[in-house]
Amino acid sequence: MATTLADDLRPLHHPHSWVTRYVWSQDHKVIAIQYSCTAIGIGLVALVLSALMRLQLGFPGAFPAIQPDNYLQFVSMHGMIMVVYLLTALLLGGFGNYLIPLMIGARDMVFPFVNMLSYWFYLLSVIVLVAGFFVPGGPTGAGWTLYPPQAISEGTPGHQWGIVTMLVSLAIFVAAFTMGGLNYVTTVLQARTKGMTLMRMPLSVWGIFTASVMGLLAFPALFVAAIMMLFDHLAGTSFFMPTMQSMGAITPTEGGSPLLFQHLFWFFGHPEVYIVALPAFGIVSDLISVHARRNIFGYRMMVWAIVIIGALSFLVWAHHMYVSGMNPYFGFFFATSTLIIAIPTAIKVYNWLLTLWRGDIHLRVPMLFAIAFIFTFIHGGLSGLFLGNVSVDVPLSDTFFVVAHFHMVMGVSPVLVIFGAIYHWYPKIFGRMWNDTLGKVHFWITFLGVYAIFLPMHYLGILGVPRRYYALGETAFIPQSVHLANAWISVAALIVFCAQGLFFFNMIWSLFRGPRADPNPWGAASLEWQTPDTPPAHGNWGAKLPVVYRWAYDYSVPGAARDFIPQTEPRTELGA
């Protein structure tokens, strides 16, 4: 066989002291570590916040320290921390850092340094958003998608500093996630192992390379917005301004269109929403063929899913912008294109659940996790359908019912996914096993708890409680029985908040205290359950490459000795 680009040990870059082993490292693993130490660390500042502001929806007026300022920082804030510090850095930093090299069989990404470049510059934009907190008037309190002019007008709060700092952290986040991004993709298409051919992937992989080459395409649309936006604030150039009358004095900026960075935004932002999704979608899918011991169902459709809903993914931006007085031929556009990219990812629904039947479905905590996302997914992208059409979406826009739809579709079944992946691969990751009653009750505790909060919104949403109100006062349209809900869904998101903390527990008692990990505990056919070193050592594979004689999802293959076949296992004349 030829040499292939993994088999050059000159780009592998050695450590020789402490702080190039895990400090300034080039090996993708400890850089993965450090993107999921970071992202989970400005997580839980979002975390902090979504609590605060359900303490003031649940019991308005009883923390006096929240004021209306505050509440739409805080909302601000926690929606750009998830969607793009959070979700996309820990998906794609993260698993994508950690899976790719293992999965494909190379020894480590194609660029090192630049590899861990993408990680400090993420670094750099997370303690500028951060800086925020700490500038006069306080982070930006124009929503999670800085709409112009409000973002950047008197009035709205952090509207001097605090946009700012936003805006700069996007700019220095979209450079992390280029480098990165450029890194993924050239891996995955000039690293592979021999054998490794691209039906060969896991999807795991097939969704982290078809989100990098999408983040490719949709984040500098965020780019030249933020800086942009910049320029009208800092500059006085009216890219999105137009002539306004603010105080009463007439604004000197003239020109602009507002609409147009709603465009631009929204160009990213649904992309977005899949660059988040597709990953998702690939570990879900390894996590179901690993623990019920079946093949994955339909593989070369599920690929086909994920590269066509990634294609489609931009053909559906402006479903977010039915109430901008858009041309009604347009809305028809968009609403039939946002119900033509359900098809795909129906398949993948039904795919799963195949996989699921007659299987020997071992209810493990990452399988577990892995079947709450298809009931959250399924229930998340339901309410979907009925933003899609104009006519539905109109009067439920700016309620309660898209904060539902959005966190069920968006918030909780990323995270599910995020969980079940941590769980699984925990045992790769650090040679340890967690504890499996604490992941039990922690995953309950969750599934039900995120229930109990996003199902009332749906209700809060069809009765149009708007989103964003610090307080509802006693508005003449909102019945008592809001009030009680808002009440409950705070107690509920306070428990499942609470409960994070026997995950976090549970993760650092058995990185020490853990019993060691089998090398395979899971039974895995896939490329990165059989390096020679449990955690993998520096190069990962030792003197020589593995070789891939079939596919990654080869169990309860009929007359094999086991009920896995592992990806490195040359096939018999029985084809096995």
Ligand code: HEM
Given for the second form:
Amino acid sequence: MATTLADDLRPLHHPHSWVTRYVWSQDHKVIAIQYSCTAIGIGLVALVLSALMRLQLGFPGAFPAIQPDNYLQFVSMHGMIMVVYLLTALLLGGFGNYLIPLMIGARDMVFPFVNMLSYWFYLLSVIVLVAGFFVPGGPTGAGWTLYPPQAISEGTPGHQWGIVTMLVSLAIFVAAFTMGGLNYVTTVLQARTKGMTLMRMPLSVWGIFTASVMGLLAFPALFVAAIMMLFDHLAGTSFFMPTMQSMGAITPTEGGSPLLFQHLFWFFGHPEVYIVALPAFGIVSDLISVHARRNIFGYRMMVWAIVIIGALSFLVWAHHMYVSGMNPYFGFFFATSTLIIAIPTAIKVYNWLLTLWRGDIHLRVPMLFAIAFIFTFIHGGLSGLFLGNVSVDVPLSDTFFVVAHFHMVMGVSPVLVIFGAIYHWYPKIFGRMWNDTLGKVHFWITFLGVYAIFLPMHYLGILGVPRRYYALGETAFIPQSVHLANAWISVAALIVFCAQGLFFFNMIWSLFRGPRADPNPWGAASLEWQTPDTPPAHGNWGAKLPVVYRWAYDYSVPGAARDFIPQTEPRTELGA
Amino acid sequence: MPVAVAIAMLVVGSVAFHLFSPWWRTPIASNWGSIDSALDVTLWICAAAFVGLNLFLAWTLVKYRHRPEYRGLRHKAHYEPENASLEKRLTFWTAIGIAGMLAPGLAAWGKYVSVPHEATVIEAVGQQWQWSFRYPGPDGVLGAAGVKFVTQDNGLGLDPLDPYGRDDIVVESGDLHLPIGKSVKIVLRSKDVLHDFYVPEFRAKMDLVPGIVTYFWLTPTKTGTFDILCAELCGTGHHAMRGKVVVEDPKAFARWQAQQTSFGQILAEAPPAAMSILIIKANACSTPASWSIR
Ligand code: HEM
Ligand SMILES: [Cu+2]
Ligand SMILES: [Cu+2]
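Okay, that one was the form predicted alone. Can I see the form predicted together with this ligand too?
Now the full complex is given, and it begins with the chain already shown.
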């Protein structure tokens, strides 16, 4: 690996004032924090919306302020914010930005200015998104899938203005992501330090890297779909609009295809699931390995599983459309491709388990979250097989089984990883330790709480309770006990909701009052823990870039003095 | 340690929840038992994996938990970067499990997509937020229809000039009646946005897509009245878009059908003014009624 690009200090943009250091910053670490705070801030809005939904579902009629239109708006905004503006932004813009340069031994991203622009575009997209709450008619209530024709037709809340702010915001988000994504990919390929071969990179980097490549390929489909729908709505085109009625009157549209939108949306939407999942997979692998003091089991298999999952996930999108009215013969192909993806995914689960097996497991808070992730991910991954298995999906699609499944697999699981990751890297990022007791209480309430919320939902779905329903009303097949279940789920949801206060209190309080952290409190081998300063200074590595001699997982190597060997430690004659 | 106990308890608790949960499939009322069995096979394979993997996790957490040094003995992790043969065996068995659930799934889907030719055709039409239905009448053929033909008196938009449509039986905002034991192909048409025809007891469902005609088929196997729900978000009234399907023996079905009005009767009873609007609409359609249903 050439040292030129990475070792050259000149391209680094040195801040001259507080504003260039913390606001218009080009330092990947500051940008990462900006991204993370914005994402968590807007994520809190989505969390509040979920609490409002649960109030309505658990206690229908008790809150007259929540009308059917409001409920649908809550569902839509909650879903979209969680998936795109929280998880994607936090895992790639936040963790990607922070970890990539530090883990591969670079001084910064290769395009620091573009990196800064990426954040500001993201912030703009969030502002436009939030503006949707204030336009006449409120935000869109078309579901996070935004299916036309209803998204832009009479009878759907926000079909006039809310949908415009939503689509514009998404388009800006895609622009922001593209700038960020190009940076992550180029940095990984071009700015690795001496000795950091691709097969020595920590799995976090592999996950984020693959997810970025996927994002660059998948987001354009969303972008195109958003622009086409904007044209349909504002310029009277008919990309997605057939001859139809709207509230009794015939519309001037003709010949468009609602199914085309669904294909475009899911061509983005399915890879999006893995854009969120792969960084989480990578990060959790690192958490498990560090806290189990054991090398990640089957590293090469893990890398290939990430790459294969990334590639295959572009071939399964129509499993969201088995009952959409597309040619039903597609079902055979998409069911097969979907279930094949389960194999590399299962390998990842096995290897996490086998990493713990014969380990020296330290049950610190980040590890607890990682373990909880394994549990919820096994659960959510398995329920996905039901939905992927075409005919089994027929009764389950659009029921609460689907809601339960995707929350378990792409809601709860990545969020648990995010919590674990924040607890894990907080000492490096801020140089302080958080409070252990608060962390443990937060963990227990969150883990047990989310399972209490989402386990029963599977059963409601198998019974046939449909999703996106404001109220169940009088329905013969729904027994009284379902209403009781809904009330209990809501109580659990509110408890989990409140428990997040502990997390925020812990993080903010520790920022000022937490004890000073050791530079490498967990004894981790990867590069980011070997920086000369904690928190790392601008440029990360002081005068000289680190040189890498080994992979990131040399834990408990036989014959070694300590139970970890940093990547920067040269090999000795002993081989260790 | 507590986390290992918690994982084990959650496994036991989940299995207990499954066994004692009052919520499970509604009693089936159609021929789609094959879907239920595919679900059962999937469930058994997945449940085995769920229990096995998580109990292994719990056991590992206990067995390999960190312990402080004791009499000079230090618990140390085992260094083993990979174990190719173990990974190959695991991959193999996973593939077997996957194939085991995919086979019944695809087999049931094979039936779902092949409509038996003796199936009678019945149309369900969705609009925000109600269901209507149409039967082909004595000729067994549904006449051409499209939203362009919709008027006050012609809610389902039948082409008044299509002779096949005259004997069609139109049920606007009434119940859907089906004779027990006879296969029906339900063709689906939406006047406005997406909807989805869903009767939990039938297991089957399919979206209604404006602009195209979609379908699925079933054979009712149980008499009774069941709820029709809309299972695709269609706006403010989505949750209230309900209908009823009545499955009855063939005699009762024939009696019910005899009481319904045909499109021809509706045309005959319509006042002349309404009639002319209808015909003008029909002629104004320069494009052929592209989605007529024959
Ligand atoms: C404790 C936390 C959460 C609770 C209580 C919760 C609750 C809900 C509820 C009640 C719905 C609407 C169900 C319906 O009527 O169809 C929903 C939908 C949804 N949620 Fe969550 N949620 C939580 C966290 C998350 C997270 C972390 C994600 C991230 C992926 C997420 C993603 C979604 C999506 C994509 C939808 C579907 C929106 C749609 O139907 O258009 N949720 N959630
Ligand atoms: Cu998918
Ligand atoms: Cu509907």
